[in-house]
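Below you'll find only one chain, the form predicted alone, shown as structure tokens.
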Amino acid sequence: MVNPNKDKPDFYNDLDKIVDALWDLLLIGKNKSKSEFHQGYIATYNNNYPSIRTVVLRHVNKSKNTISFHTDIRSKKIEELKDNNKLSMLFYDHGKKIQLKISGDAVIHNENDLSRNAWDQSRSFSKKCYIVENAPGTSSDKPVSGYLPEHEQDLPNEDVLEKGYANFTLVEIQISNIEWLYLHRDGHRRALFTFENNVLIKKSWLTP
């Protein structure tokens, strides 16, 4: 007889060992540089078309129910979610064939504590992103890395990098859902969790 559970992961057909599972690969993302959950895609609103790039899972915190992400203050991302503060997050992992996109409201940190503890646990190779002279996104007429001349090859020492911490801006995602995709041979399974006041309130299955 065929066992049908047969290579298919606990959490196939359960909605809390899914929850688990969601919030393990998000942790891992966060831990580790080489997971595929370590970089997501952003999308926000803008005037013209949708807005998407690539950031790093810098923060994840199952008990506040957010994730966050750290960017420049002078950054079109800013500008867009300061006139609309709704935003969404895409992670897949090829490997575990697992898709989370995940929806919230976005609060933005910049020279306050919870900046000042991000910019401080972060690394001084890090840290010289935040240095460059003119806004990201800045036309120019030739290539250009946006350091000065001094600072493009060399790591500037620690006063140098601290000018970058006005610039520093930690954005944490409130979450408000979070959407499950796992593909398998057998039939795909798709789940949405919906959560209010950092509450998980309802789990429902979706058709892939």
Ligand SMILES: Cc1cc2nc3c(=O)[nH]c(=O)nc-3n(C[C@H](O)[C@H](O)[C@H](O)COP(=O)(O)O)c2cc1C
Second form
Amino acid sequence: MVNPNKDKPDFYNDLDKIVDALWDLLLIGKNKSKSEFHQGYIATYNNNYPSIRTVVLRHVNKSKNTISFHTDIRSKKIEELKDNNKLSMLFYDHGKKIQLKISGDAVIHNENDLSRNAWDQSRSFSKKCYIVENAPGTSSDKPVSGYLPEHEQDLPNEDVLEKGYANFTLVEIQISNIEWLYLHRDGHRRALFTFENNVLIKKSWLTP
Ligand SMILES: Cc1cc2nc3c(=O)[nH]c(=O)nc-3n(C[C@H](O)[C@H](O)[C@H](O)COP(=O)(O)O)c2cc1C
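Now the other one: the form predicted together with this ligand, given that the block above is the form predicted alone.
Up next: the whole complex, starting with the chain shown before.
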């Protein structure tokens, strides 16, 4: 007799297993730079167009119900988040055929304990991004890296890198809902998880 569930993952028809799977995927994404969830795409509001860009997933905290990324306090996305702190972050793993859309409220951490801790744990190579002289997105009449000429080729020493700390910002997403989509030839699966005060209050299937 043919078993219809033979090539289907455990989570195919199980909302609780989906919750476990999605946090596992996020944790792997944070920890493994080659995993497909290592970066996602964050969408913010601005007054003209929807605004979207790639960021690296830097922190995943299941008990706090947050995920976070790092950015420059001078960037456009921060300006947009200060106007409206609602944002969504999208991930897709081509191999696993899983898409996650995480929506929530952004909490901006700059020059506080959380950002200090994240900065101290960052590699020098990552810190260098934050010493660009002008704000990211500043227009220029010639091609530019944003670094002073003496810092273009090399990794500056820690004293110079430390100047970037004032710009370094951790954006925490306090999750309100997670939408899951799994593609399968026998029928896709879509589910919605809603959180309130860090607690998962609703799990439901959606038509894909
Ligand atoms: C693979 C990849 C990873 C990126 N990671 C980050 C990141 O973690 N933080 C960040 O601020 N920008 C990151 N960027 C650059 C952003 O996508 C974006 O261009 C930049 O932050 C300016 O966005 P904004 O002007 O909308 O603020 C990354 C870009 C790529 C292609």
